[in-house]
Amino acid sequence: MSDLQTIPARRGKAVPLKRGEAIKIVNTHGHQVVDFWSFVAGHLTEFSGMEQCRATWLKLCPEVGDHLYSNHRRPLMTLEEDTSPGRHDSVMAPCDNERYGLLGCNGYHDNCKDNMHAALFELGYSVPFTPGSLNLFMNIPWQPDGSLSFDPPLSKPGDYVVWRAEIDCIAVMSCCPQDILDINNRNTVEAHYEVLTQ
């Protein structure tokens, strides 16, 4: 077991892993969405997919037992643990500065896009694309007649999941900068992770 990490308010953190580890990404204030990825070790074109986790797990939010499935409908990681009332999103694209346009910010904002990127390439690395995130700890609801919400998150300081490496993998995790929406109640912080053995 490692000790307690943090991934700074607003930035990017990556961190390897070998088949039989596991990823505890720590919720420490509770109201902060961690954008998280899965890319496969010396493959990174082969990576978390949530068009293919959707499809396999016929919902919207993974559950304890769940696993993280590629683009390529591989098993990459698995849901061991959730102490937060499991809503995660699995809808919303990763922010990225043209999305803050959008919402009427002049100039560049931080965003879980480039984050991604700087923490692949703080270990070397970089794809020429930007996958689909699993939004960990974010509150989207959905209604019968299909509208979307950006609502303010459900779970409590110090909720946390764990997910288990299936293959050699990257994991990749973003404390989304988004102050705008309800999503973070607009107070952006910083989370922590810690790397498990078995």
The other form holds:
Number of protein chains: 2
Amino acid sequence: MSDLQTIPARRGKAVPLKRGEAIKIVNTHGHQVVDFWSFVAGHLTEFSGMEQCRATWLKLCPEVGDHLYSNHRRPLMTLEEDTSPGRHDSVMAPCDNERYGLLGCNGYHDNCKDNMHAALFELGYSVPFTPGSLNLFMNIPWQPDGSLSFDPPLSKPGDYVVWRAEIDCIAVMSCCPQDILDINNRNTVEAHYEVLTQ
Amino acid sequence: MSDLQTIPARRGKAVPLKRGEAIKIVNTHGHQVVDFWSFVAGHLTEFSGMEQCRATWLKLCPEVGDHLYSNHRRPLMTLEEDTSPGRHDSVMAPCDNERYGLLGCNGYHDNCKDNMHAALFELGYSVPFTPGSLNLFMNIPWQPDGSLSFDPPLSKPGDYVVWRAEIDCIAVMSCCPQDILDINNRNTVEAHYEVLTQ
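The structure above corresponds to the form predicted alone; please provide the structure of the form predicted together with another copy of the chain.
And the full complex, kicking off with our chain again.
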């Protein structure tokens, strides 16, 4: 009984989840990064905090069984399944229009920051800040000297993750429109999601 | 003509800087982590953004010559000198009271988050959010598998960094009161700073 919904290419979606429900996020074409956030329902100043996650994970990247922690250190969600090679990124900011300016773009460029705000706004919500994102399927390897690079994706078509809500929350996803660096193979496409009940 | 000021043990300080001025932050005893932030003067919703810094640095940790970038991708400061081994941390959240609860503390524990807010408040400022901090002299090594650990400091007494302001800003520092993990050798002490003119 699949009920796959589309996250359009270069756009975002926000989805309310009740505690116990889960969201399956599918990398349909295999090379699309999906920026991901979670906000506590009714209390949007509490949200997924990457720097808080890393302090408890004791690693740069989550694995199955790990929680997504809030900026108040509460577990918001649990990573229940991950069929990808497990390379997700917690250290890079969601892209924004200023970023594309620095990369040489003139004029407006679609970006994950604006997608996040637009997706929340579709549900009637507005927040005056942009939390760091967990960048699903984004391949940012780290080297022994600490250097980082924006590399092509390691995931394959149909790879997915499942995040189970530990509290009523709003999941926000953005199909990253980055078409200058290699993280989406310079081919930005749609992804899909499905809400799973318990 | 030294004019060293004290950042008291387990407390914070906020210092306004004019463009062109610099702040020298001295690890007087060699084993004290100093959490560090910068806010744009008169526009406090723009502040040092670790996830934006890493995207431009292309590394986990800044080196001399690197800028401290804002959440709007603007250079706020420049790292002009660093006599330490260069191990600073950009991935861990500033400690907060909730963090100490998770580490087993009962009751209130001094923390860098509250120190940041108290330091700003001494200058008459209040912000309803806590940006990620650049944790000066904090030794969080990363491994090939992405694992992280809170290790004893590598710095030595008198090590210092100098950050030069690229724009009028407010520098905020907190002598980290972490006395459960090893990052301060379980001996939380004062540090010092000095404002340098051009």
